[in-house]
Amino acid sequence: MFKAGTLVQRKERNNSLFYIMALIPAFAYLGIFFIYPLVLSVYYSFTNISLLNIDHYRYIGFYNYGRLFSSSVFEQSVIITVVFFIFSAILGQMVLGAIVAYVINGTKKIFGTVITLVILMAWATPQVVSGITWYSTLSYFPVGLVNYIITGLGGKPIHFLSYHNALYMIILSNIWIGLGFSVLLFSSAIKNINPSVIKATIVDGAGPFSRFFRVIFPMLKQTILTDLILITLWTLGAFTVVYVLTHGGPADATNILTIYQYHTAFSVFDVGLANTIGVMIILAGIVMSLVYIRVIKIED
């Protein structure tokens, strides 16, 4: 009896050791490529480090944070980022992604598969390629594809990347890139809903619109939470497609926080302030994720 108990304990210790050893590479990767850069970024945000004095910087406390919060450029960048986030992530990716997934699940299998593949191709395309594709499509001069079609039909070309239109275009391009993930996530969740629930709503006379928003969408809370957290982090960190399309312009019309951070570091050479902006982006992502979790738990 005692021997059997000893063998069980030894086996449990060996299993625990195996799990720890298996997790070491993951923790090492996390520490080297995430935790260390994060700690370093926070540290640099309290210094006056610059690309002009990379070896001669000093601790300056909260000076960078004071500069940032008193900057009108930062205030404008925050507003642009909030607009970009709401229309690109919340409405464009999550809500639209759920609707598209619902429509796909209600169509014939072949048609749904084709639509899903087309959407996923956009998601799988490298963002530099996506940015160049969007630029060649929307360009005013040289004439892009859309303006070529418009002028061919006798119309006047539209400056899609002008001051008044550029923000809408980066929102549209980011939706196009990120929609595939939300569609895939919601499509899988909708398939797992008990078919009898949907049949009951049909019997009760609920239309497709009412059926989706009053019955199906509220049943996807865990999927909504997962999607919200991920697309929030991805959208707050969006850079490549925006930089390729507009470089943050014209006249800072698309100067979202990541673009502002990049220009601060590599145009003004103020690495300390750029790291301060990065810390604010990270804090925004953490706070918003906690709010999502809290709100959905309250609703449950």
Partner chain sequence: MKTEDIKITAILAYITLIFLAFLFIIPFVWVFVEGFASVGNIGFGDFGTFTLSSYYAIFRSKYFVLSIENGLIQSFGGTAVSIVLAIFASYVFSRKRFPLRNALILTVLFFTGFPVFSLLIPMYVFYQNVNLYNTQVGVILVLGVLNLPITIWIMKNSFDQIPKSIERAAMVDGASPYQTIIHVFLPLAFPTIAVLILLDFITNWGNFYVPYILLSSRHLFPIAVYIYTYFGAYSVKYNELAAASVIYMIPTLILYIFAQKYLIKAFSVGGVKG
Given for the second form:
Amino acid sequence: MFKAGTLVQRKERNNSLFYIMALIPAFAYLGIFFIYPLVLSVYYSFTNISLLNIDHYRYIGFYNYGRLFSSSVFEQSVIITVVFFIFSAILGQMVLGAIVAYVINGTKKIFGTVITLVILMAWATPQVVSGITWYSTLSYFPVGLVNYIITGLGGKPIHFLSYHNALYMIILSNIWIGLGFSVLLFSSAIKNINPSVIKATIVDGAGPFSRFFRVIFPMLKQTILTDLILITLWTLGAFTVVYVLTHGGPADATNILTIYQYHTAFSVFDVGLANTIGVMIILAGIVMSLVYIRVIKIED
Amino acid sequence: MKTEDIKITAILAYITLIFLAFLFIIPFVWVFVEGFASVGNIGFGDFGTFTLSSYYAIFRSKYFVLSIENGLIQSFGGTAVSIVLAIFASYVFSRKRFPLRNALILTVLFFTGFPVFSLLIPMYVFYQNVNLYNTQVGVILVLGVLNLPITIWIMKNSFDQIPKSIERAAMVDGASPYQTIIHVFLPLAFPTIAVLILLDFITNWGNFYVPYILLSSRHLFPIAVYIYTYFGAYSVKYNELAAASVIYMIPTLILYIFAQKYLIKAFSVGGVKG
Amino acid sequence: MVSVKLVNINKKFSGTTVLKDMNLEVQDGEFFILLGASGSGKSTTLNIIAGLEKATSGDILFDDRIVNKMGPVQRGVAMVFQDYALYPHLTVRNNIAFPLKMRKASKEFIEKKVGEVSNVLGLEKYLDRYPRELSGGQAQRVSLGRALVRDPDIFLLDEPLSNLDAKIRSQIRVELKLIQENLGKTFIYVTHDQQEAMSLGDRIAILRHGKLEQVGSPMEVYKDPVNQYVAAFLGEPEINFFELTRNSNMYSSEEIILKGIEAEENEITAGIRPESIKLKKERDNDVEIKIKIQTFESFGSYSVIIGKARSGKEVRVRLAEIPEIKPSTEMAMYVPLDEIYLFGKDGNRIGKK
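Starting from the form predicted on its own above, please write out the structure of the form predicted together with its partner chain.
After this comes the whole thing, all chains and molecules, with the earlier chain placed first.
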């Protein structure tokens, strides 16, 4: 009988061991493939490591940071990123997404579902294909779809991807990609609002606009925060579509930070500086992630 | 508000939405038309005649077929890694209270929305040093880790829904923690896990920059990189590019129709509820 | 064949004490009831016996063998849950077979066992159904079957009937009692329902705020409560309490006067069960109580009168006969002196312990 007891104790300990063993792989994996590169990124930003010779490099202190902050290309890239972010993420995805979701909510269910699915198709499309489709739509020569229509109506073709226009076009394409997600998020949130509250606003004589801005909008605070954080992080990490569509050009006109980082590493081979740019992006991301964690409370 | 006004706003809503949907479809027009064209130009002047020859042609291309294969291997590989590791971690997070629990959950959440692109450059150097550069395994491991945090988070929330008494019953019935996971948690959380597999796969299948930065050999390229390099080449047959793009995006679009119902649940668990 | 002993069990959850110095002995083959209101610690006690929760301190003994660190399987316990806890993705057959599958029993053995158990519980017709296709009563039978199939030494039941509607509840209650008698195994049964406790239990333990108030056979705890709480907890309608003060050689309140009783304190409480109150005076020292009838309910075999004493205090009376009474009349009733319980200021019975 005593024997059984010890055997059982071993079994109990085995359970604790199991729980530990269940967590270790996931966290070792996150440690090596997520946290380690993060540390490396910070580390390399203080060195002169180059792709031409990745084995030999030395510590150069804040030299890369100094270079970066005095660089006009970086300054321009930050401005482009901020403009890209405000117009494509905040206005084009979140605000427009909330409005579209609200309008959809007022239509028949099957109609709304079809519209949402169509809009979401853009989000679902692999981004390399999105880049190609937008290229085919906007191309000046050979003539893309929009210019084909314009010339067909007797107008002059427009150089959509020129130095002056390209930024608007990547904003447009990013709205196209991201709108569906915001619409979906806001749709489900609006559906969760108690319908009798909305009925009350109708009885009280509120028109659709004041109903949206005075009643519905304030009730969506939590959704707005969630959406805001997610699209900020996604836009901050946006790369593929812009890379396929414009390569950051022409003449750096669409040189958002990720593209700038990529070219610094793989065209100029300056991995040290590229990681300094990376640290900037990561810092912005960390600030957003921390806000995200505060918004999503861990229940216990 | 008068009833006529309501009618007018309603009609306006339908018109606006139809117009918006139309705008969203426009960029797709070319890929779907061009793929059936006999003339390989990007413009809209002349498509030649309707033909399936582009589709025949790309499937005869060795590297295109190989790229589909690679895309499947890498996407499924990454998905398998994320899902398997997430199942065990999520079970412990959902059912056990231990000292570091909250810190570890916060770590997971922290990486959920991380701007991962910026990590690929140090990753590139790291991979060169450990000989994972230009390998399928290397790509699979990065794809797997990118989806792991969100997968753990969603799965934990799904496990949280399983009543405590069922787990206790399993314990009393003599199931070990491992048996409890396999025989009770997995079948009960199966709908969520299926959606997670779908979402992870779609994300991996659509990912371009991970294989683009971490691979250099043509025979390892997944379809995303294949299409991009084909697009950037000098003499592009646009009808074949379009056909390849359609082949590439069709599975994602079909899977999305299944998964979209759960998308919101996946991204806003805890968030919307507050 | 196992007896269970709890020795000085304490249980704390993040600072709050849930169980305090619990000492308990359950005999082998006994139908033992843990009875208490919610928050009394009865379910915690059961979970600690099951090995699902660990006690903060103290020992759990199965047949004099310490099992503190064993899991539920090693302890050989089976459990039936309030919400049945059936595996929703498994058929009835597989639900019952689950414990055997976990032990890697042979296919033939599993089949034979499942057949036996479903026969005992009348579940043969439902074996291929899923839990969602079962009524509450059927689901609880499956849950019971899952416990039976393992041939455990001890059955632990956590309010197994409380989610069922009244008719099925009494039916399954009878079945449970029969099963326990046939198996002759130890059952430990948690409930908040005093009727269930009285009708099922060989012995009842009454818990309150994590402390054991009294243990005994149903009649013992009912007829001989150690304190006011136990007296009030058992019995339907609830016992009447009167607060008395000493007045030379008798104790009195506005409603009753007690003579010839022995107590040390000046202020005591008298407890009178509704059925102790009679219409006729039987002995000289019967205590008289005058009440004005307010409501009168007849249940066929007995009747309940709610009345008011002159002081305005409500008095509950349960009569075995159905008298002819008109509401609003005042009448005198009588209580045999030896059926009155006396409690001191601390709530404990005077003359006990």
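Given the structure is predicted, the values throughout are model-derived calculations rather than measurements. For clarity, a rigid core is taken as the largest C-alpha set superposing within 1.5 Å between two forms. Positions refer to the first chain, counted from 1.
In the core-superposed comparison between these two forms, Ala28 has its Cα shifted by at least 2 Å.
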